[in-house]
Amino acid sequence: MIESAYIHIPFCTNICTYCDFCKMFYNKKMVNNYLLALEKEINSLYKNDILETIYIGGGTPSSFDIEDLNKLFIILRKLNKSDNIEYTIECNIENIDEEKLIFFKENGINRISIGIESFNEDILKFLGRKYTKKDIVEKMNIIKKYFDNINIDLIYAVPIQSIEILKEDLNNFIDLDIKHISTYSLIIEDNTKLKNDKIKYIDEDLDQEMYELIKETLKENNFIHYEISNFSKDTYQSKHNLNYWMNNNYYGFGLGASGFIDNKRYTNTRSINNYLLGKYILEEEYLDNEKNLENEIMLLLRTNIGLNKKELYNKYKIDIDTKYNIKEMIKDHLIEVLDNGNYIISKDKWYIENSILIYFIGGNTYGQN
C-alpha cells in the first residue's frame, strides 16, 4: 500500500543562488506541455491507492497563475485522498496572493510551506531572494487568514551571517507564530551561482554553534525537535516527511522526482525533453533485505522516534542488537534508550549524526574521519 505522493513543479520566476533542485524559468507554453506529460505519468504509474499525504513541491508551485493551477488540480483530482489527508503546497513570498490562497483552500490544500529563509535583507540578496522583511510580514499575515498548518524554512550558516544575525532571524521567525520550522545549513551545490562564484563554507565550529543556538531557542519556545532539521509545535509534525523517514513507500511524479515502491527506489529524468517524450525514469535501484534495513536505520535515526528492534526484527528477521554495536554506542553516549525501548541518537549528538550513522552501519569507524 502506498500512502504518499510527491508532485514536482519545476517552474520558477526567479532562480536562487543556492538552488540545485530541478527547475527552469516559468514559460506558459512549457507549463501546458509539462502538465500534459505529468498527467500521462500519473495515469501510467498510479494504482488507485488511498493517499494520506500529498506534497506539491518545486521549483515554485506558486509561480503558476490560476489557470495553470486549475489545470494542475484537475489532474490531481484522480488521486484518491484519505478523509484525513495532509495536503501540502510549497509557496514563495513573492508570488503568493489572496486569490491563490483561496484557490488552494477550495481545492483541499490544508498545509502551506513557505521558503522564507531569512529576514535579513543582505542575506536575502546573497541567496537571490527578491523580497523584504516588510513583504514577509504582510504576506504571512494574509496566509494565516486561511491556513493554520504552516511551515517556514530557515537557512543558516550563510557566509555573511553572524550569530547575532541568526539570533535576530530566530526572533523574527518565532514572532510569526507558526507551527513548523525547517532549518537547513547552507549547502554550496554544483551548478549553482554560489558554486560558480567560488563561495566557501563557514567554519565548522561556527556552523555547529548556529545549529545548537537554533535547537535551544526553538526548544525554549515550545517547539519539538522531532527530526535533525525539523521542529514543530505538538501535533504539527509533517506527516509527509515522516512517511519518508519511516521508509514507507511513496510515489514521485514529475521532473526529477524520486519515489520508493516495492523495494525499488527510482529517480525521474531532469531532462524536460525526455520527460515530455514519456521517458520518465532515469535511474532505478532494487534494494535487497540488507540494503533496505540499512536505509531504514539511517532514516529512523534522523528522528526522535528511533529504532524499534521488535518491529525491525518482524520486518527483516534481523536482531539489530546482535548485528550492530549498540551496547558500545550506548556506553559511549552516542545512542540512548527511550522509555518505550526505542534507540535514538543522543539529542546532544544530533549535529554529528552522519558520523554516528557511519559508525552504526559500518562498525568501528567513529572518530577516525
Ligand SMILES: C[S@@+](CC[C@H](N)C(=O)[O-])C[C@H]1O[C@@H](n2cnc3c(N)ncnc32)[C@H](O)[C@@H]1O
Contents of the next structure:
Amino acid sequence: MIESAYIHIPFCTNICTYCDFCKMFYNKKMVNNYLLALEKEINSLYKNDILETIYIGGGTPSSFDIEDLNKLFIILRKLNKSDNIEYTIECNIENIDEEKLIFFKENGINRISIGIESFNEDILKFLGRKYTKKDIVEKMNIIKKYFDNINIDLIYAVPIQSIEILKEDLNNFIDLDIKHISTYSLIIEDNTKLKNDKIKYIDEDLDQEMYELIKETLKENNFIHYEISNFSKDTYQSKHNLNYWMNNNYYGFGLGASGFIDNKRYTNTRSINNYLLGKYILEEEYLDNEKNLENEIMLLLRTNIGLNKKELYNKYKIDIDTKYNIKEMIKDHLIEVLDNGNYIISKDKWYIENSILIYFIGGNTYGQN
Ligand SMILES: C[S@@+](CC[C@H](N)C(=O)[O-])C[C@H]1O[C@@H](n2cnc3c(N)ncnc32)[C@H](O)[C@@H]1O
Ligand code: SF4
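After the form predicted on its own, can we look at the form predicted together with the named molecule?
Every chain and every other molecule in the complex is listed next, the one we just looked at coming first.
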C-alpha cells in the first residue's frame, strides 16, 4: 500500500539566483499542456491507494491562477484520500492571495508551506526573491486567517549574512508564531546565477555556528528538533516528510519528480519535451536488501525517531548491534539510546552526521577501518 504522493509543479513567476530545482518560467499555454501530461502520468501509475499525505511542491504551485488550479484539482480528485490526510501545497509570498487560499481550503488543502527564506532586504535581493519584509507580514496574516498547519522555510549560510542578521531573522520567524520551520543551508548549485557569479561558500565554522544558533534558539522557543533541518511545535511534524524518512513507498508525479515503489527508486525526466511526449521516467534503480537497509538507516538517522533494533531485525534479518558495532559508538558518544531503546545520532553531533553515517554504508564498521 502506498500512502504518499508528491506532485511537482515546475513553474515559477520569478527565478531565484541560487535555485537548481526543476522549474521554468510560468507560461499559461505550457501549464495547460503540462497538466494534460500530468493527468496521463497519474492514470498510468496510480493504483487507487488511499493516500495519507499529498504534497504539491515546486517550482511554485501558487504561480497558478484560479483557472489552472481548478484544472489541477480536478485531476487530483481522482486520488483517494484518507479522512486524516495531510494535504500540503507550497506557496510563495509574491503570488499567494486570499482567493487562492479560499480555493485551497475548499479543495481539502490543510497545510501550507511558504518559502520566506529571510526578512533581510539585502539577503532577499541577493537570493533574487521579489518581496519585502512588509509583504511577508501582510501575506502571513492572511494565510493564518485560513490555515493553522503552516511551514515556513529559512535560508542560512548566505555569504552576505552575519550571525547578527541570522539572529534578527530567527526573531522575525519566531514572531510569526508558526508551527513548523524548515531550514536550508545555502547550496551554491551549478547552473545558477550565484555559481556563474563565482560566489563562494561561507566558512565551515560559521556555517556550524549558524546551525547551532538556529538549533538553540528554536529549542528555547519550544520547537522540537525532529529532523536534521526541521523543527516543529507539538505534533506538527510533516507527516509527508516523515514518510520519506521512514523509507516508506511514495508516488512522485510530475516533471523531475522521484518516487519509491516496490524497492524501485525512479526519477522522472527534467525535459519538458520528453515529459509531454509521455516519456516520464529518466532513470530507475532497484534496491536490493542491503541497499534498502543502508538507505533506511541513513534516512532514520536524520530524525529523532532513530533505529529500532527489533523492527530492523524483522525487516532485514540482521542484528544492527553486531553489524555496526553500535555499542562502541554509544561508548564514544556518537550514538545515543532513547528511552524506548531506539538509537539516534547524539544530539550534539547532528551537524557532523555525515561523518557518522559512513560507518553504516559500504561495508564500513566503526572501529574496524
Ligand atoms: C525549491 S523551493 C520550492 C518552493 C518555493 N518555490 C520556494 O521558493 O519556497 C523549496 C525550498 O528549497 C530551497 N532551496 C532551493 N534551492 C536551494 C539551494 N541551492 N540551497 C538551499 N536551499 C534551496 C528554497 O529556498 C525553498 O525554501
Ligand atoms: S527557490 Fe522556489 S521560487 Fe525560487 S526558482 Fe526555485 S522553485 Fe522557483
